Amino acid sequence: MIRIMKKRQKKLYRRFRMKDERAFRKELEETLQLNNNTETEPFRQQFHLTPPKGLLNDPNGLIQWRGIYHVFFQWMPFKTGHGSKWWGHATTKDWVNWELLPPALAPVQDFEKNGCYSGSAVVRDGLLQLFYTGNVKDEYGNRSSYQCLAVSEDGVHFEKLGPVISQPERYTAHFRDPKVWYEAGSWWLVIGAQRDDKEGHVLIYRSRDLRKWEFLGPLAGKGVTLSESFGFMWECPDFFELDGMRVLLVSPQGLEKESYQYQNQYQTGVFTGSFDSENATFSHGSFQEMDKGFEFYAPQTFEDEHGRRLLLGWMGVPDQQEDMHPTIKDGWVHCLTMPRELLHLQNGKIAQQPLKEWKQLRGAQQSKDIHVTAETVEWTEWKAIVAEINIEVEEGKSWTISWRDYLTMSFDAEYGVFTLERPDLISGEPAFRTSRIEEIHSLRCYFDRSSAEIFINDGEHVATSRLFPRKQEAKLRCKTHESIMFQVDAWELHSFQWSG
């Protein structure tokens, strides 16, 4: 499969290079039937965006457009490993029904040799504009880092207008991307960066024209909003007001693991506050972690056409055993996380719910009342692997719920603790995350054939894995050693319907 592989990525690369895109098309089209087989690829998604061959990381230049959603993603078409990075295309008007298209940028100039980078997309003048990071290295390995633009009329042909932005003095080469948007008559920037003694931070950007930037100075970090170190680089900046608050959606590199916090390789999370637009100065509290999983990273936001704040993340950590996916053997990796409105929470929390359109992908539903005494009980009857569960789950009590013999949640009631397992990808050993919540009344999971989405609480907690058991059967268990009812709705999902 693997050798099939690279004679199809070598040949889409040609076709594209020749910009021959009807050729492009149907390449795509047929890799994407070859691989969407269950049989032959047990952990092919069916309702994620994955990568029809490669790796997929970051979600870029999130965007409704003419009624359209665009979702660019970071695309290494050539294996599955990361390199020298493309911008993936998919579009969709319903979240059900997708297009592939061609990738809208290809690393082939000078200025992005070695990598089109992750970025963001706006509309003006009637062109859909996109911003991205070029990254380019000597010889030597030296990086050097550019921000860039590109521009499009009919949002899938785009043409290079190359830097707009170079690197600031007393910054790193880490130095990439840049989130764009509109605000108070002026066109704002923020972007990720490193400081030159190690300290990660976000520099905040101005223009009248999209071409031409004033750099104001850091937005946030060590010195600026924080008096102590948070990592040593923050990735994919994201600033934007939800209900009246503002927020600052980051990924830092570097934190060190506490009891209940920062578990995984990197973290996402957001500092919520309030900005001053003509000082651009950030007042904000503490970071608050998005995901409570395994895999969660690089998300970005943006609004659509009904006011909605939505969000898509990588479902995926940069280092993080990665090179154990069991999907590296079939010629692919990774996956985006299902799309999540955001709604403002108490307390300058945020909480996750999956669109309403995804009841658009509901098929046969089952319903069941699961009474446990100090046993363990299976739901028999429920047979789909690729499902909708929700639990509603009585207060007060502590409980276990395993999935496919392979992820179990817990919750200890007495010390308000929630657990994640599953397997160590590399050992097999359990592994475990965990987080303090209060008390939980409800689970609405959302199960693919090799992920697990779980929205605690109404989505007031979220935590999203990868899952990759050897059994194709759904096994939902249910243990308790005291007296407890899980009531439990549950439906079959329907896969993305998709044309090339």
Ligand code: FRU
Second form
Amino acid sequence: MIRIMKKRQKKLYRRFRMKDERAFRKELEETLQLNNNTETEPFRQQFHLTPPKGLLNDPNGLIQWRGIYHVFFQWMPFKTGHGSKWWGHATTKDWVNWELLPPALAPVQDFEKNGCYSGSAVVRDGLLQLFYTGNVKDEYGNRSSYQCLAVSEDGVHFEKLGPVISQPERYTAHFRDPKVWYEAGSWWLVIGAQRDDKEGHVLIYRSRDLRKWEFLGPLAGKGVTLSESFGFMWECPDFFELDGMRVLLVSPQGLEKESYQYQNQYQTGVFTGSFDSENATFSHGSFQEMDKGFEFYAPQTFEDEHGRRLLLGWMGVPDQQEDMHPTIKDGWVHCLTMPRELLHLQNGKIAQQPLKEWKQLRGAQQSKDIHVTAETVEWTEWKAIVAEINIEVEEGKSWTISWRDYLTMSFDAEYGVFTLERPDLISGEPAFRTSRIEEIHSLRCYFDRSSAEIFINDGEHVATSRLFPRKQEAKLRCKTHESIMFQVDAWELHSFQWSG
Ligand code: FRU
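Could the form predicted together with beta-D-fructofuranose (FRU) be given as well, to go with the form predicted alone?
In what comes next, the whole complex appears, and the chain from above leads the way.
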């Protein structure tokens, strides 16, 4: 199989050089058919978007158009490392039945030759319009970035119209990830940038026609809305209304690790405040990190046709033990998160909930009251590893809950500290993510074959992590030093159905 892959990749690269995009795509589809084997792969996800082969990172171009949800994603089809990214493309009407479409964008033009990097989608004049960053490196590794446009009439085939925005003065070539929206009679665009003094910023642009863009200046960052340095680069900005407030969602790089926050290699979080569209200025409060787990980065949101603000993220973090994921031996790495609905703001924090559509995946159910008195109790009757497990816990008590002898969640009621523990992917020694949560009353856990997404207190906090247990056993264990009742409701979850 590997030999066939190698031969095919060579052929693909030849086509790539010849810029024969159509033939290239056809070859790729055939390659995917060959390698779509889920049965022998213990960590292949069942209800998360994973790449058939290669590496997936950020969600891109999220949109619902003519009733269909389009999920594009950063994709390196040829290897399990980063490189010249494509835009992979999957669609769904109901979040259960999915179609894998031909990749929407391949890096075949000069202005994108080292990758069609992240971006977003809008609809205008009956066309689906994709904004993305063309990443280019010269022979010495020097980078340049172009903000490009591609349009489609059918949502499947895209015509590239080339760059529409070039790099502004005083900013480096770390200039990427355009997010476009319509508001107050204009089109707007925010983009991640690095000022020439190595400060992360978000820049804002305005346009009448999506083709000609006016640079309005920096929207946030040091010297604009912050007095202190806040990372050397801000990736994947998004800027939207929620609950009457303005939210800047962004992934800053270069924050120092602290006892209860910023424990991953790079962070993701929100600034909330208000936007003055007349003057294109934003005033905001402090940064709130968005996730309490090991893997969550570069999320993007969109408003769907029901008026819901939905979010998907990458369940990975750049440069964080990426080459240690055990799926690499099966030829793929990383996945997207479940889509979440953003609900409201609580003290500057956004509550996230799984989509109600996820109930369609529910299969057999069991409930149990687990009474623990200063010991460990295992729920031996529960057998499904792909599951939704809702746990109500008594407030004011400390406890530990472990899943598959691999992932441990614990709450210290005295200090108000939540800890997620799993083995370090390199050393195998326990690794921790600790955060402050005053009180916990419920945990809604979605376990796929190699991930956990835990919605704490109805989504007030979320912890997202990959997990790679050796054994295929669904072991749920509860432990405390006092007498405590866990009320558990659990469902087996079915898989996505794929066609295409
Ligand atoms: C975030 C990111 C983006 C970039 C893309 C490249 O993970 O680094 O800034 O556009 O990934 O794949």
